[in-house]
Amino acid sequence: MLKIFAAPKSVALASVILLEEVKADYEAVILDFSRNEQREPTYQAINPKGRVPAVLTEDGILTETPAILLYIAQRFGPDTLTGGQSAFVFAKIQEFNSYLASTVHVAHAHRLRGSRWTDDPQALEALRKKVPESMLQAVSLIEDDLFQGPFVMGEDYTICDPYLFTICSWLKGDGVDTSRLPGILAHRDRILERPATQAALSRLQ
């Protein structure tokens, strides 16, 4: 049985949603970031990065959301989760999730995790002030150029969908004007209605 380490309101939600979608047998261990449980020695031994998610498998430990989503899909789910038999669609899915990880999530982190980049109080405030603009720019690219609809890659639900849903659940807190993102809002509502999403949200309350 898999064991996933997660935290409320974190990107780990995407992986828990997918575990529910594929009906995997798993245990969720919920960390309390307000108590810095991710920095305790017991968790550092599992993931020295001190972040979530981390997944304990029979073969070892996996970290980083794109890798975990791919592992869950390939182990438990249908081929459509990762692009079916199309090498090109598979690559496009990795392209999309890489953009979420390397650009969109990083832009969001400037609001709450600015100390990763600077200790200067004025620089930290500047990072926070930039977040509404940088996040809107990042997700507008998704809205205008990357999102196909009704799901990210078109008609099939893929590993991109719980990931986009999770990151876009942060937009209001980031001060983004979501009225300019009708496609993403419709996608959010569509994913929210799915039983797997509701089950995952209940797990991470």
Given for the second form:
There are 2 protein chains.
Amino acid sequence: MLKIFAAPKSVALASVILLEEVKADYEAVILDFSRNEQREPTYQAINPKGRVPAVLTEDGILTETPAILLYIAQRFGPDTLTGGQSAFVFAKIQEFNSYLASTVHVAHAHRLRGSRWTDDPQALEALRKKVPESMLQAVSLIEDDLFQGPFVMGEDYTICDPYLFTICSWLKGDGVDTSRLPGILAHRDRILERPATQAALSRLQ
Amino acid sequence: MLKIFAAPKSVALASVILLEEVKADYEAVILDFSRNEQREPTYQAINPKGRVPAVLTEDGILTETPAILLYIAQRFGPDTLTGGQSAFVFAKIQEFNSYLASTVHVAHAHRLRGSRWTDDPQALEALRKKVPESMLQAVSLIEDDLFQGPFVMGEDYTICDPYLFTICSWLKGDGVDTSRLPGILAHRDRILERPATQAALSRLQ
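We have the form predicted alone; now please give the form predicted together with a further copy of the same chain.
Okay, now the whole complex, with that chain kicking things off.
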């Protein structure tokens, strides 16, 4: 059985949603970030990055959302989750999730995690100030160029969907003007109403 | 035949090295970043992200280094490039490359691409100032916890190796104290002397 280390409102939600979608047998361990539990030695021994999610498998620990989503899908899910038989669609799915990890999530992180890149209080404030703009820019590329609908890759629910849903649940807190993002807002509602999403949100409360 | 859009000293080097390793038939189109060619309409039509690498395949355009490396390996290479028959090693390889993309490359980008996250000149200077420290921290996790040797994942050359090599070729310019990174420096020398690496460096000059 898999054990996933997660925290409320974190990106770990994407992986928990997918575990629910594929009906995997798993245990969720909820860390309290307000108590900095992710920095405690017991968790550092599990994941020295001090972040969530981390998944404990029979073979060892796995981190990084794009890798975890792909692992869960390949182990438990139908191949439609990763593009079916098409090597190119498979690659486009990895491309999309890599963009979420390295551009969209990173833009968001400059609001509350700016200390990764500067210790200067005024610079931290300057970083926070631009988040509404940089997040809108990052997500607009999805709205305008990448999103196909009704799901990210078209007719099939894939491992891009819980990940996009999770990151877009941060848009309001990031101060993003969502009026130009109708496709993404409709997608968020569509994923929110799925039973697996509801179950995952209950687990992470 | 694949066509790859690349630029000297960019992360596109990793994908070109892998194309050389697997002896793929490809054409390289070199963009001149000093002339901002990545921002010109003809290239924006190919990759609206305005970055390299982008790979033109028979099925369409592919971007994001982790996705491109995996695509090239699965299409042209032996399965040892992606962990052989082990689903867990395959996942660990995606984990490693995702970490390079979303943490290590991002730390580096705060030196010259800080305008993605702030327009304030003093904040940009503050971001540049921390790069030696944040890059050292990001790469030390590889040195101490992730790197197995002689290659990233142990005995087999995988798609992690050209990517780590490429990012570590930036350490000197980033002002990183490499004295505590003996494993990574030896890896860099090991990858540098491979004929495929030499051929790729020639193509990107």
